[in-house]
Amino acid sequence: MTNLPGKPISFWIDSTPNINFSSLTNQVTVDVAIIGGGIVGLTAATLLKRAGKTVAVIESRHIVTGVSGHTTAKVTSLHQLIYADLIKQFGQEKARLYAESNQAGLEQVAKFVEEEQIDCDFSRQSAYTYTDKEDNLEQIKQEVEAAVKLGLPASFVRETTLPFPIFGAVKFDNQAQFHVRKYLLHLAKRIPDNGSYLFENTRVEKVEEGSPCQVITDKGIVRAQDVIVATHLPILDQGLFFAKTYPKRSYIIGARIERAKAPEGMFIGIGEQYRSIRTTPYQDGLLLLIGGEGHKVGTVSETEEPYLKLEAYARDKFGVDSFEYRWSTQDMVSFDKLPYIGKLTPLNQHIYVATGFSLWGMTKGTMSGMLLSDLILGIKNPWAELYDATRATPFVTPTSLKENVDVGIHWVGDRLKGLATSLSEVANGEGKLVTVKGEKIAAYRDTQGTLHTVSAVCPHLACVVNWNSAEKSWDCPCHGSRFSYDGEVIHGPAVKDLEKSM
């Protein structure tokens, strides 16, 4: 067993209290049902409630413990390298809409913080996309040029407060960072009352469109005129969003750092082995957060390795030696770089989705909440067409071809790959796929020697799951569903647990 650094929990979750909301009992009727208690759902709920609508937010586990609770919590319209590509792919006008909508997401967060006096470590910061390799300098310069053309607060710099030299960086002024869970818990507390609700530990199993729509859960039914599915990847398979995006996991470590050695601002590198860097207030000092080592979900089993690489990087570049936290996160990457926000399908009039944030969920999630509330309220929104969830999608791109062929390879190949044939082959602390009497079994033996066995077939679209050793989870390499070693759903699109086995 590899000895990993830090406490295995998101700092945002560990540093905030558990606030429990009740589960749904029987049935309720509201104007808008919102599935998912993260940044999209809670932003939309806040805006709709302010506009006089009754809402019910329905969360399968606890609010802000999913993807929104595992982010780096940078609130910025600087999304690594995007603007030069957007201008080339979609033209200047659409690229400008992307820029404006993400800036609007940033300012909506700032507005909520000010109006509600939310104590969430919100601070204005400069954001940087940097390169420490001369070969990538031209890309940086092109990005600055594109961003300036679109009216963004961009400039080119050769020096930063990072403790190592760079060749150049895109700098965006007046961006922000915050403690995402403190922010969202404040919004959440304001939702219940006056005919509105927030339900936890209530798993949605299906949604039926009608007048009203019916949201069917394991605890009862919510009836609503409109429904927002804000579950990261929609749990409903209509719309084929699982085929228009691919799931990516990445890793974060948190290390205590002296203020004198801490960089000022938020940073992200470019290239294969890029790093994401920021600090956050911690006890009486600062916590340095370093992220990176991303890979497609379910394709890496030895997931201790990414943490060890980040730890080595932090020691080498920042001279830190005390690691407080480690956690991983999951993102849906859109094939055409734009999120999908709007109607679930062209045939749906009352079911809406938001997905495909491609690692930048704080501004895109907030902007999604703004756009979806406008659509439901009948307010014309200038971003609606750009992000239309039913838009024709370029299925034939190098990325989409690779990822969707990948799914097919996993679907067939994982049934044939070298699986163990006896449960006795599973060592203490190990997870393994085992074939017993023709059945594919996901088996984990804990450190005490107790065996936990479930079906290895994902209930979403029947791919075979893969072991994730650092998180002790079974991850689906096709569409990103994740399960505990006992088979409980951790992450959609699956809504059912892995079947019990043996």
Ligand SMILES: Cc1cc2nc3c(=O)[nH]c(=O)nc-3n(C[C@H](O)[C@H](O)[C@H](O)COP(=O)(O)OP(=O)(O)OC[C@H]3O[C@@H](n4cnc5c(N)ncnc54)[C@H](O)[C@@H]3O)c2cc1C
Given for the second form:
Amino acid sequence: MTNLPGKPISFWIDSTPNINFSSLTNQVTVDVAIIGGGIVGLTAATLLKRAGKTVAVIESRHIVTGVSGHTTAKVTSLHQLIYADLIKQFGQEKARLYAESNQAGLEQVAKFVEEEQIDCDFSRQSAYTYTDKEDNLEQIKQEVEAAVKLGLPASFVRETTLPFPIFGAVKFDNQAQFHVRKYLLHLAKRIPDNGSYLFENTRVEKVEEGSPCQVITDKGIVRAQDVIVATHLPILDQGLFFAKTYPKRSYIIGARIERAKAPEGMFIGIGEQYRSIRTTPYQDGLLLLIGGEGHKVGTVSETEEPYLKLEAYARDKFGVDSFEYRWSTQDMVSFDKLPYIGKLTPLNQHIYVATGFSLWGMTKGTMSGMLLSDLILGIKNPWAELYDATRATPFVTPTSLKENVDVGIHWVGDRLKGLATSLSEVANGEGKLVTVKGEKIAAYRDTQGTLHTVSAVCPHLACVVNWNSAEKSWDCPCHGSRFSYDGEVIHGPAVKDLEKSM
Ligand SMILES: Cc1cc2nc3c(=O)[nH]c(=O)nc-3n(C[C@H](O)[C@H](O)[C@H](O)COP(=O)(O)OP(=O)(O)OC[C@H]3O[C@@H](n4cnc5c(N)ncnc54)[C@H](O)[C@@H]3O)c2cc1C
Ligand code: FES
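Now show me the form predicted together with the ligand, since the one above was the form predicted on its own.
Up next: the whole complex, starting with the chain shown before.
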């Protein structure tokens, strides 16, 4: 067994109490039903309730334990390198709206913290995108030029407080970082009462549009005039968001660092091998968070490897050796670089979605809450057109849709050929795909020797799941659904468990 660094839990979750809200019993009626208790759902619920609407947040597990409970929690409009590209792809006005809306998301977080005096380690920080390779310097300079043109607080710097030399960096002033769960749990506590609700352990299975809409859950029905589907990737397939985005999983480790050795600010490198770096208050000192090693969900089985690489990097570059945490999570990356925020389809008048944050959902998720609450309240919003979730996506065609699913079926399906055909080949502590009499079985034998077998076919759109060894889960390479070793759905878009097998 490889020794992995730190406890396998998100620092944000480990350092906050478990808060329990009751499940839905029977049925309720509200103005707006909000499915999903992450940053999108809780921000939208807070704004709508403040505007006088009654809301019901419906969460399948516990709030802020999804992606928002596992983020790096930088709150910034500096999204690695994007502005030069956006200007090229969409023109200066649309790029300016992207910049403005993300700055607005950042300032909305600051406003909630200030107004409600939220104790969530919120601090203003500079954000940097750096390169340690001379070849990339031109890209950095172009990004600074683009960002300045769009009115962002950007400058070019050659030095930072990182303990290694860089060639140059984009610096954004007056950005922020926070403890995401302290912040969101505070917002959540204010939601129930006066006709509004927050339900946990209540899984939504279906939404029927009508007057009112009906949100059908495993515990009962919520009726509402409008519905926001804030389930990360929408659980409803009609908008084809699973084909307009792809799920990227990425890893984070947390190590104790002396204040004198800690860098000041929030940092991210460029290219696929980037590292994301920040610190956060921890006990009487600081915890250094380092993220990276991203890959498409379900395409890597030996998921110990990314943690070991991050550990080696942290030791080498920062001289740290006391590793406290490790965790990982995933986000939907939008193929055209813009998130999808708005109506589910052109035919839907009352069902809304927000997805495709491309690993920058603290500002985009907050901004989604602002935009969706404006749409529901009938307030004109300057960003609505840019992020319109029903916008034309020429890259999504019937052929690409078929390919999208086929790729997943084949990627893992091919690996079934020639693999285990008998459950006796699954060793203790191992997860394996096994074909028995033509049935694809996902088999895990725990360390005590007990075998857990479920169908390997994802209930979403029938791709074959793949084993994730560090997290002991079955991950779907098609659209990112994840299941525990015994088949319980732990991440959508699937709304059903893997079927029991044998
Ligand atoms: C490694 C990593 C680091 C990141 N770091 C940053 C960062 O530093 N800054 C930044 O801006 N962004 C960052 N992001 C991105 C950001 O964390 C996400 O974009 C954001 O948290 C997504 O929020 P959400 O509300 O859409 O999803 P979630 O937080 O996942 O919320 C969705 C909720 O819906 C619930 N749900 C799902 N299905 C159902 C159902 N059927 N019924 C009821 N409820 C359901 C889930 O349980 C979940 O609680 C990072 C992403 C990754 C992968
Ligand atoms: S997540 Fe879509 S097929 Fe598995």
